Structures are given as C-alpha cells and as structure tokens.
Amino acid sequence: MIRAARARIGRNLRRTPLLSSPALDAIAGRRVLVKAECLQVTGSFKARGGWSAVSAIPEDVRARGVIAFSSGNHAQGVAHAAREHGIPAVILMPIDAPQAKIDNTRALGAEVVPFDRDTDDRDAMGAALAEARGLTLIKPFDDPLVIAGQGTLGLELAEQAAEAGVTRAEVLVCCGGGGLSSGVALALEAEAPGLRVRPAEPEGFDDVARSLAAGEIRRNDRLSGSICDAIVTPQPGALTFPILKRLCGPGLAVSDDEALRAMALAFRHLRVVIEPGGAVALAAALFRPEQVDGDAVIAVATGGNVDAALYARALETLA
C-alpha cells in the first residue's frame, strides 16, 4: 500500500530533503539528519496522507467531496489535495487552531467550520455535515491509505540515509496519533530494517510514550495547553498503536521550551523554519542525547505552519 501511494503522489508532492549541520552535531553529539518535510507541498508530511487518501477513492464517489477534521495540517494536506481532484473539501478545525493554518486552508479553497475542543462534540458535527452532504470523511491518522502516504517519507529516507552512508540509526518522529511514526515505521522494516523509529511528544501529551511503556493504549488527560498543537491528539489509533508496539522504540518527550529552541536552532544552522509540533523530534535529538543510541540520529522535521508570533518568540532563545 506505500508503494501504491507512491506511485498515485508521483510528482505532484515533493521528495524533501534530509539536512545537516556541524554546530547541531556538536550539540548533540552524533551526526544528526534532518529529513525537512517542512519543506513539503503546504508545509508538512499531511500532503502525503491527504493525497493518498483522495486520490484512492472512486471518482463518483470523490466528487461529492470530503470531509476531515484537523488543527491545520492535516486540513491543509486533505484541502490541497482536493482542490487538485478538483472537488469540495469541508475541514472541521479547533478555534484555537494558529491561524496561520486556517487561513491557509481556506486559501486551498476548502470550507472551514470552527468547533471547540473543549465543548463541542466534533465527531457528531462531523457525521452530520458527512451525510448531509455525501462526504468520504478522511481521518488524520487511524486511516489504512492515510498511513501509507505518510509511508511514503519512510521509503524516501531509506534511500537518503542510504546514499548518506547511514545503515544504522534511530530516526525521531514527530507523533501525535501515529500515523506517520507507523507509517514510517512499516516502511523502514522493509526498506531500511537497521532504522528504527522512536515517536517523539510534547511532555504532558505524551500517550504515545506511555502507552508503548505500558503495552496497552493510554490517553491524555487533556487535549489542549501544550504550543505543539499539530501533535496533540487523545490517545494512539486503534490501527497506529499495534505498528507502533511492534516496530517502534521507546518514545522521547520534550518540553515545549526545548521544542522552541529547537525551531531556533533549525533557523540558524539549516535556514528552516519548523513549527512547535514539527520541533519536538529534533529537539529529542539535540536536548535527549542519552535517550539516543548510536552513531547517528535523524529526526524529522514534520511541519512548519507556525504563525509570526510565535515564530519570534522562538528565535528570541537565541538571544
């Protein structure tokens, strides 16, 4: 199925690259790899998931349009990719979503309609606007072909690390529910089995971590509060966490400090920009270094939707 993604995506996304820097080295004490997918089609690796996901429906069925729900990522992903299938798309989005990310899902051309996290039942709003309008809802990671187009990062690392002489290394993954880490995970195991994927979380939203320590799901005890707002989900999916389980190692977590002077770091020695929820890795990377095994580490840069605001004052840690 990641290889069927691949093929649909073609060349209507972008095979990024992976970074380094000598000065992020000395920090963290190893090589570190930066595989920048903040560089992707709309600024993260949900272009993947989005355009394998819509891409794979039955043209009748598409053209009725699709629905998701999202903080700004994957709304982004799923909004560019139907717009060019040249269908509706209607993105149900937190209000406290950056926005940053809501203006640019509705300048992909898609309907957003704001929820509160805290008080609105998002899925049944959802469910209704589905049926009342004939739309395939595209989850944003508990999805089989959503899982295989964020796959798709998978097979394109194990060809750089390859081609960057990187046979052995733990790769940090930005994770909220876990359908990039798994996918990425999947893919490594048949492409590249001496890398092994490590989820990284914002500390306080840490489910991921704490269900692999524990071999069963945990959930989080809230779902807002943390900056990284692309990663803050309620629990690992149903689909995610038996993948996770099986190939994945421990998970890291950083605080959101870190994950600031990470966005930081990322400026000034790779000229990225990186938002919160796409930092954490990296800043596992850098801040987590005896949490690391090996030689070399690489992280993925994950996303960099971030508003100016925000994005000031983590280049304030510079100072």
Contents of the next structure:
There are 2 protein chains.
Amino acid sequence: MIRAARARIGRNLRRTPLLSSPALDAIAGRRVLVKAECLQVTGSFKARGGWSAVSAIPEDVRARGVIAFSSGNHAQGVAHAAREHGIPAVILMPIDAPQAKIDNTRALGAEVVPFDRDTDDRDAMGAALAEARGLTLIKPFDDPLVIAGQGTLGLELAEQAAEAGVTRAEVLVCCGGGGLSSGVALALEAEAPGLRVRPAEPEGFDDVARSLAAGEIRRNDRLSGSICDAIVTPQPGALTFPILKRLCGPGLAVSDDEALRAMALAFRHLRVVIEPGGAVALAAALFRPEQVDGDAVIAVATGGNVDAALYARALETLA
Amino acid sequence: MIRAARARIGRNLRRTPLLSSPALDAIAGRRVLVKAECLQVTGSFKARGGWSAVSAIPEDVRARGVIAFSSGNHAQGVAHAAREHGIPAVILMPIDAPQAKIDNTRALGAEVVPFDRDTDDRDAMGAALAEARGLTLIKPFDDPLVIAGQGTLGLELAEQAAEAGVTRAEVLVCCGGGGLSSGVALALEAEAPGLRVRPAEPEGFDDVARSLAAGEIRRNDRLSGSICDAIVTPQPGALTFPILKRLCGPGLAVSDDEALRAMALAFRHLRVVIEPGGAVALAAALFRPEQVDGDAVIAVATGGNVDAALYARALETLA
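Next up, the form predicted together with another copy of the chain in place of the form predicted on its own?
Now the complete complex, all chains and molecules, led by this one.
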C-alpha cells in the first residue's frame, strides 16, 4: 500500500531533503540527519496522507468532496489534495489553531468550520456533516490509506540514509496519533531494517510513549496547553498502535523550551523553519542524547507552519 | 570549467531544491520558482566557488593554506572547503559582519582577522598576509575558478527548471560582485538558453544595474548602510562584468523593507530562512512584477545566514 501510494503521489509532492550541520552534530555528540519535511508542499508531511487518501477514492464518490478535522497540517494536506483533484473540501478546525494554518487552509480553497477541542466532539460533528453532504471523511491518522501515504516518507528516508552511508540508526519521528510513525516504521521494516522508529512527543502529552511502555493504549490527561498543538491527540490510534508496538523503540519526550531551542538551532544551522510540534524529534536528538543509541541519529522535522510571534519567541533562545 | 567544477564538487555539496508556493504565485501574478540555495552547505552558494577554487590548487601549494576576505558567506564557503581538504584558512572579515557569520566561520576552523570596510584596504591586507604565510588568495568573485564554481548552480537550475516544465523565464539572481550571476549566466547560455539572468541588488547599492545600463563599470557611492551587507561590493568585477554585459538583462533593485518582506513571505510560504542579501531576487520577483517578463520567474535565494534579531524584524512585516 505504501508503494502504491507513492505511485499515486508521483511528482505531485516533493522528495524533501535530508539536511545536516556540523554544529548540530557537535551538540548531539553524534551525526544528526534531519529529514526536512517542513519543505513539503503545504509545509508538512500531511500532504502525503491527504493525497494518498483522496486519490484512492472512486471518482464518482470523490466528486462530492471530502471532509477532515485537524488543528491545521492535516487540514492543509487534505485541502491541497482536494484542490488538485478539483473537488470541494470541508475542514473542521479547532478554534485555538494557529492563525497561519487557518489562513493557509482557506487559501487552499477549503471551507473551514471551527470547533472547540475541549468541549465539542469533533468526530460526531464530522460524521454529521459528511452524511448531510455526501462527503468522504479523511481521518487524520487512523486510516490505512493515510498511514500508507505518510509511509512514503519512510521510502524516501531509506534511500536517503543509504546515500548518506547510514544503514543503522534510530529515526526520531514527531508523533501525534501515530500515522507518520507507523507508516514510516512499516516502510523501514521493508526497505531499511537497520533503521528503527522512535516516537517523539511533548512532555505532558506523551500518550504514545506511555502506551508503548504499558503495552496498551493510554490517554493524555488533557488536550490543550502545549505549544506543540499539531501533535496533541487524545491517544494512539486503533490501527496505528499495534504497528508502533511491533516496530518502534521506546518513546521520547521533550519540554516546550527544548522544542523552541531546536527550532532556533534549525534556523541558525539548517536554515529551515520548523514548527514546535515538528521540532520535538530534533529536540530529542539534540537534548536527550543519552536516550538514543548509535553513531548517527535521524530526526524527522515534520512541519513548518508556525505563527511569526511564536517563531520570534523561539529565536530569543539564541540570545 | 563549470562542468569540471561540478565534477570536483561531486557529492561534497548539495543539489538545493527548487521550491514554490501558490501564495507567492498569487502575489507575483505569475509562477514563482525559488532556488533555495540558502539550504546549501554553509548556508550560501559561496560553498560552490570556495570548493571549486580550493580543489583546483596544486596539492603542494594548497597544503600551505588559503586566505579570503568576506563579509561572511564567502568566508564560510572557503573555510568549509579548506577544512574538508585538511588545510588552514585565514579569513579577513569586516568588523560589522553579522555575528552569526563570524561565529560560523570560526566554528569551521578558520582564523578570523577583522578589518574596517570604510577605512582599511582589504585587498592590500590580504595580499600581505598571503605573501607572509604562503597562502593562496581565494577571491570572492573575480576569479575564473570561483565563477565556474558558482556556475554549477546554473547547471542544476537548467535541469530543475526543465523538470518543472519551465524553459523560458527570467532568472533573478542576488548580485554583489557578479560571480554567481556571471557563472549562472554562462551555464544557462550552454544548457538552457531560454533562461536569462537578471541581477538583483539593494537600492542605493545597484552598481551592477547602473553599470549594465551605462555599458561600462560604475561604482557604488558607499559600502555600508544596507541590511543586505552580503551583496554590497564596490563595483562589478573586471572578469564578471563583460560576462554580465553580454548575457544578462537589465538589473533590478529593491528596498530594504521589500527584502525584509520577502524574507517573511519565504518564512511563511516556503519555510526556508533567507538573509536580506539573499532575498533581493525574491523581493524583485514579488514586488517588481511589472519589470519582469514571462509566465514564470525564477528567483535564486542565495543565502540564509542572518542574525536572529534582524530576522525577527523581518517577521514583524507579517503583522
């Protein structure tokens, strides 16, 4: 399914580069390779899952449109795929999503419907809208087509790591519901078995790490209050968790301040823009070296959609 | 010579991506393709010329080391090439160069010697040091090997533009002494004759545009006072100007504020960090559309080494 998703995506999305810097290597105490997925179309890996899912819908059904709920990156991924396929997209977005993500989603031609992530049941809202308009729901992570789409990043990574001479390493992946982590883990299992995924999360919202440690699904106590909003989800998915459990190493968690510092170091040494939720893997690589094994570590920088004010706050950590 | 430089560079440097965003297309009123050379090793295209020149020195001479004068990007390019070749590098840097560039140059193992760009004669200082220590001087632009190295960007661009379906377009290149503009122009003349270079400069420091208009070399009135310090040079080079005159279209100039706005739009829509001097070409593409011809325009984002405080100022233009 991952290879089929890659074939459907074709050249509609980007093969994002694998970047590095001697300065980051020095901080981490080992070679650091950063998969700069923030340079993906729409600014995050979600364009992969969105394209994979939208392109697989039978044409007559697809014509009625798609619906998704998202704090922003999945929204843009689905909106982009819908626009490129010439179909309507309705996106339910939390009212506290970064303004840049709301603006970008609207700019991609989607209809944005706001919801409150503490009080509204987004699943019920989405299902009702989907039924009323005949829209196909594109789930953010717990869908085989979405997981397969995210897994295309793993196929690229297997090739790029080999080109860089890295065949054994841990691959730190910013993790919300586990769609990317599970897709990449499946791709690497097939194409680069020496590379092992380890999910990275914000401290206090490390449901995946706790679930992996417990061997069964654990929930987050709360769903707001992190600057890493893009990767805060209630719990790992029913489809993604068994894959994570089978293939991934233990989860890692970093503080908001560490995520901000990783953003600033990526600004200075890689010249790419990473959002807080997209920086937790790099932060873990840089600031949790004792929890990582090997001569090299790979961090996936999953997205780069961040409001200017929050980015300026990250840059202040360089002073 | 450009093809030979590419062969010497091999896989030591990056093939930087060609990025785009519908939002930038909408602002410019035509398709905008951005060659994200800010993602190059050392954060600028200068790594190309540095590698080309250092790698071409006979080994016994090269072993004594190299010397360069630079506001920062050429410094890092030469320092990087020297370190990778295992030889010493001495870099003369202006006292008002951005701290990040000075720090990065030192981090690359180079010895930094400061000079005042208004009162010191950097050429004389460099020549004296070179003679005393047996160092080979690597000029910043007016050297065939350096021009050839920068021209390797043009070879990539010819391939990438063709992949993007663009065979006729103007290529806006941030221009100081003209090393990159002339190298790219030569490469495109051979490989993509439908692509034509147009130099882009900061207003008030548009010596190349005025020289092209006059048909002979014109000097800048002053050499400090622009935030685009990386591309402020006294005048076009003796070697570069005849190439620019033969192959380039008229020069373009943008204000400091427009450069800052282009940096901010690249942050939001491309997720890459561009320095002021590296943003003038994109600024011209976005804010001088009436001076550009064609359905598509290519802008080279030449570098991404910028202090955090100045970058924060650029982000304020989004508010």
